[in-house]
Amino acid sequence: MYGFEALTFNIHGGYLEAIVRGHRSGLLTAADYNNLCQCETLDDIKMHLSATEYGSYLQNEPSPLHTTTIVEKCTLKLVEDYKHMLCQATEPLATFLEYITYGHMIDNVVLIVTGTLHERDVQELLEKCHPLGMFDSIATLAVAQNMRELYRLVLVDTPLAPYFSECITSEDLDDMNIEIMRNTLYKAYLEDFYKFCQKLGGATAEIMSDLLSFEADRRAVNITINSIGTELTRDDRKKLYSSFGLLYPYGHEELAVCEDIDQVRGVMEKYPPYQSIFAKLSYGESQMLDKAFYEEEVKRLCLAFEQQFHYGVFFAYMRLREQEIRNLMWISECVAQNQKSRVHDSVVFIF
């Protein structure tokens, strides 16, 4: 199972795997999650999570609170996190810890871009933006009108250029290319992720080529359901997936000439891994679909921990987080509008 990684890890890794395994300790158990789903106030919320890792990024926000002030401050702990790792963090973790944050980057550039089309004023889309997506020139994004001009002033010198020479084709910035740009990005990035994983070899090979295939797979079902009615070619859609992941290629022939969702449902249970996700939903159903990936994600998150002396530990906790901020921000919203009935429709248990 194990390389010579056991024997050298511990020199420039084992530090911070403590601290992120102390870090996992810390998210909230489905005990903490019962008691939030009781909550009549978002101020009850604020002070259940006073006995948690949040407690002090919440003591001082006065009432009436917000549910995005809620969410502001539990994404600024995950943000922290993040900073004090990537401070310590030696090469090859430091590119591995770079590489987890190029998704937000990828989704700052698409709601920048977005906005601006919409006239939306580019500092309030800023504020918008995740923090850990952020780069310095992403406020001049704003001034491109087309996808040469986005890449040659703004993304040339950022992590996303070798991305983007794949999207340069699509000249004019409209809302379906955008989307098509989104995806052909994410494509890039998680190909590119996949392969350094491969490079570090051993145990981190092992457990991100798990995790990322089925992020890859889950993204290619994603936007097969996505497109549906639209006017994208199957020709186009398949080459929006990933060429990896356990769909690959088979499964991926199979859903580009999908027409409706019990074909993609048809698609997927052939392979036993997913089989248990599509038996959650009745037929024609896809609006729980999420929600069912959601939850076999964390399962897998959760058992990158079981082992040791790998890099997997980090993705997974800051995918764990992300999870867990999603699961507040759907309480608070629940709490904030009345709609107690609601709350436990897409909260995904983590522990």
Second form
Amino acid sequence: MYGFEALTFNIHGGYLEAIVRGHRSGLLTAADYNNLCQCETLDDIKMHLSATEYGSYLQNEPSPLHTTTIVEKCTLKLVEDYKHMLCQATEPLATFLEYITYGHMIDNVVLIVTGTLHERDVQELLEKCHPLGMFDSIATLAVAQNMRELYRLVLVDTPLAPYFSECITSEDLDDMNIEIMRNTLYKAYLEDFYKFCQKLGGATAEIMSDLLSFEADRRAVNITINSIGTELTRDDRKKLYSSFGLLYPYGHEELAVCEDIDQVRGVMEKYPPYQSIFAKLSYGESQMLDKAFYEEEVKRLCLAFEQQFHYGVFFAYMRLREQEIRNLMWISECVAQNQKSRVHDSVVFIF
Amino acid sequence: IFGPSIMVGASSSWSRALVQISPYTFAAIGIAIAIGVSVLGAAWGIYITGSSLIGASIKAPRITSKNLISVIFCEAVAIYGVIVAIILQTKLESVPASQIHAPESLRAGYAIFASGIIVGFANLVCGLCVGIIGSSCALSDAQNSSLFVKILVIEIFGSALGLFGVIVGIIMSAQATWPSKI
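Having seen the form predicted alone, could you give me the form predicted in complex with the partner chain?
Once more the chain from above appears, this time first in line as the rest of the complex follows.
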């Protein structure tokens, strides 16, 4: 029953909710980003970050720093926060927290399979994987030749197993198939997560359904734009769209037949929440679309903190940290390559 | 001979059965509910506040001493229950066996029962209210310390609910007079 969660939520979730809200107060603010954007070298960045929560992770790094080191250490902080929360959590919060990382697992699987296809070393690929998405037998992925083997050897023991039912073909893995596999897996994951949140009910279901719908719609738009001009047929494209969200089902019908960005814009402007995103772009421009989507996502994630006694705050915190790490990576890269004029192109302020 | 059997209807109705229950039973149950349900409300409120307070004070240790006020408001609810239970049990007097089903006796028994229910359930919801607000107060104070006093005002209004219950309960029980020994 919606509205009475306040009576029993704190039994199992009260402590962790308070912890995650404490972590939220440590996110970098606009003032911090302004300071970071003024930095001249990576050492300046390290100095500014030492005053924030990242300080203890970066202080032992020898100079000269690399941008990858900064990103790695900041990701390490996210992973430690997550693991601390996961080990304290009871059901169903523990399952919810695990669901948040399945997206990274999918990305890691695709990274290793693609890397193996292009004959890279497995160890090198493992270092590039996102730490939140690691699982035990991940290195064995390099051995598989086609999807059926991939499933049978490795993935059947992972939480990703149920998402593979639509994907198992005997075709050999190549670039196109791998992208389709990634999107099919992600679609199954989003739908599963959505159903799980609906089952939890209450404020969690409402807030998570809004956040996941936005994610599903954003992926639909990105799939459409990326597949314009490729050999992906309209039916195949339509099969990659998730079956929930604001665009389902009529928006998907229209997006499936789009052939250029202006048609996509025409479809999206019929939906008021997305109209404001597309209004920021002038005609024919799609580079700023990513940033516009990130800004909208950050706005919605911050709103999730307005209510108490639900699990959406955990999802929102993880996503906001990932956005912050993306911001730091962009700023570090701009500083390292001496392109400070472009630093504001891609930084999304959270507060 | 002329007693409650004249007041109620047919000899096998529910009201006849109810009236035959001893008024001592009702009074004792009333006292039990007064203290038991009040303490339930207070405990519920304290754990709701306490779990949020512990988690929030890890990042913001300054909030701990101020936010104990929320816990104290919840505790006050339990104290109201104890006070009323003690007052009610002094009202429980013995009456001679012939008077035990007299209308005056029944009235006194029912008055103590009602007083117990009033106090118990008013304190239950008051404890819940203060607990939930206390939890939000701790979390907001951790982010922005100017919010504490403002949210405390809400808690004070919430704790007045328990007080209303206590006042009405004491008034009800004040006129619970058992028939005097003839």
